[in-house]
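Single chain ahead, written as structure tokens, the form predicted on its own.
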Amino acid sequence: MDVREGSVAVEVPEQPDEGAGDVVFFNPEQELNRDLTAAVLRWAADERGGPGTYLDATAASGIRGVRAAAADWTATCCDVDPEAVDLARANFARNDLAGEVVHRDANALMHERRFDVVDVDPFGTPAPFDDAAARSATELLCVTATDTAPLCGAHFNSGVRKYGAVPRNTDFHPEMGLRVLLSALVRTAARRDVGARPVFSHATRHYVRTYLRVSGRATDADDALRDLGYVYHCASCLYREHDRGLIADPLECCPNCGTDTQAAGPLWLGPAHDSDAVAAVRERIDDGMGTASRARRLCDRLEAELHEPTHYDQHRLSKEWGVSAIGMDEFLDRLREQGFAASRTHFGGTTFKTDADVEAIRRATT
């Protein structure tokens, strides 16, 4: 079937209903992800003084590489599947664009060569590619993870194995998944004396996507590691607090209700985005993108989002307290009137962040 995204048109196989099979995989639900990637590449080109080299490490149809080439990046697509390689080459030719297509194991290629931007968008977990990608990227590392159940703690053992962290299935599970992924990427980069810090991240539907600025300085890696730590969460009253450091110091019991708490981590506790970068990316979204309106709304929400490492859901709190939910604007205004910072989040329509603890939230809003 033919697919048009942005200024390019590509051919992809008809996909089986279950979303997997023997054909080269293409996920139409990732159009928002790809549109935002195109905008990020425009921003990155302006930041660096022009387009550079771009690797789509797990190319499949090659649509990411084709879109990068259309933005004047020197694009390379890599895939271990010979049918994917043939399709990617045909899609470059179809759009009359220059692009290299390599039939190779992505890890082997990334250990051999370096690229200004490395994009890892696999089917499932990116964990097998993290080390090679951190070695290969010189400026920007872009990663998608679609295995949200392990990341969020719903598949606990799998999350521990793949990401080297303890994930917990909490009421802020989308952010748990995002911060488990960021922690794994930052730690993997640090092993190679590479500093990695996220400039744009979002958890959307069934996947997590992040863009990290990387540098080859060990001191930057040390600084990034200082933003790792643990979250201690009470499933009974929804109290939580966080503490930086690589050694957990769990609470004996919840200071709010006295029940046991759970520790999660090490998690990335630093900012998951740079507000200035998000604003710049939004300005580079154009109306020719199929998800332009959604992408701009997401950027609007992200730019204003506080950097607290967990979020709350007003409906979940209202249920816990036995009260009726109120409008989000009024809810957040009540928090601000009591001197607390508060913002909506991109995780859902009733989710928010604040520097108030759960009991202070209850007193201010009920």
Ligand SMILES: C[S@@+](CC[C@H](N)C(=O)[O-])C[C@H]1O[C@@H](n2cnc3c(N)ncnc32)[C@H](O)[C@@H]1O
Given for the second form:
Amino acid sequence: MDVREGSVAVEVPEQPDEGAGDVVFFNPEQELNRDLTAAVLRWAADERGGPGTYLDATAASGIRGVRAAAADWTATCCDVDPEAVDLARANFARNDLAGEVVHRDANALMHERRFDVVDVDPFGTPAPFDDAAARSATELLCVTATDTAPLCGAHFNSGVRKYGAVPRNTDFHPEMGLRVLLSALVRTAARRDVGARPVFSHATRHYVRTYLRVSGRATDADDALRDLGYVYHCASCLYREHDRGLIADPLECCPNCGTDTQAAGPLWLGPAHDSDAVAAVRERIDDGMGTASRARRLCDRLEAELHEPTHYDQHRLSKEWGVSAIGMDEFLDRLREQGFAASRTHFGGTTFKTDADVEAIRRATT
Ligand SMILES: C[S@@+](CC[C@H](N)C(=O)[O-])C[C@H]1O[C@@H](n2cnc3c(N)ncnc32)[C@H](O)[C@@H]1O
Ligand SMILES: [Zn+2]
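The structure above corresponds to the form predicted on its own; please provide the structure of the form predicted together with the ligand.
After this comes the whole thing, all chains and molecules, with the earlier chain placed first.
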């Protein structure tokens, strides 16, 4: 079937109704992810004074590489599957674009060669690619993870194995997943004396996507590690607090209700995006993108989102407290009137961030 995205048209095989099948993979649901990547690449090109080299490490049909080439990046697509390699070559030709297509294990390629931007968009977890990707990327590392159950603690052992962190299944699970992924990427990069900091991240339906600015300075890696730490969470009253540092210092019990708390970490506790970068990316979304309105809405939410490392859901709190939910604007105004910072989040329509603790939220809003 033919797929048009941005200014390119690629051919992809009909996908089986269920499961991976044995045809070259294509997921139309990831168009938002790819449109945002195109906007991020425009921003990155402007930041660096022109497009550079871009590796689509797990390319499948090559759609990401083809879109990057259409934006004048020197694109390389890589895949282990020979059918994917043939298809990616055909898709470059079809668009009259130059692009290198490599039949290789992405890890081997990334250990041998360096690219300004490396994009890892694999099946499930990116964990097997993290180390080589941190070695290969010189400016920007783009990573998708679709294994949300391990990341958010629903598949606990798998999360611990893949990410070297303790994930917990909390009421803010998409953010737990994002911060477990970021922690693993930052620690993996630091092993190579590479500093990595997220400039744009989102958790959307069944995946997490992040873009990290990387630098080859060991002091930047040290700095990034200082933004790792632990979240202590009470599943009973939803109280939580966080603490930076690689040595956990768990709470004896919840200071709000006395129940045992759960520790999660090490998590990335620093900003998951840079608001100026998000605003600049938003400006580079164009109406030719199929998901332009959604992508702009997502950027608007992200830009205004507080950098608190966890969020709440008003509906969940209302249920917990046995009160009726109210409109989000009014809810946030009540918090602000009491002197707290408050914002919506991109994690869901009734989610919010604040510097108030759960008891203060209750007092301010009920
Ligand atoms: C989820 S698909 C990529 C989708 C594509 N990025 C897109 O946006 O449509 C993952 C691809 O990674 C490839 N792959 C899996 N393991 C690999 C490896 N070790 N090296 C390179 N490619 C690999 C698979 O063959 C598959 O084509
Ligand atoms: Zn509690």
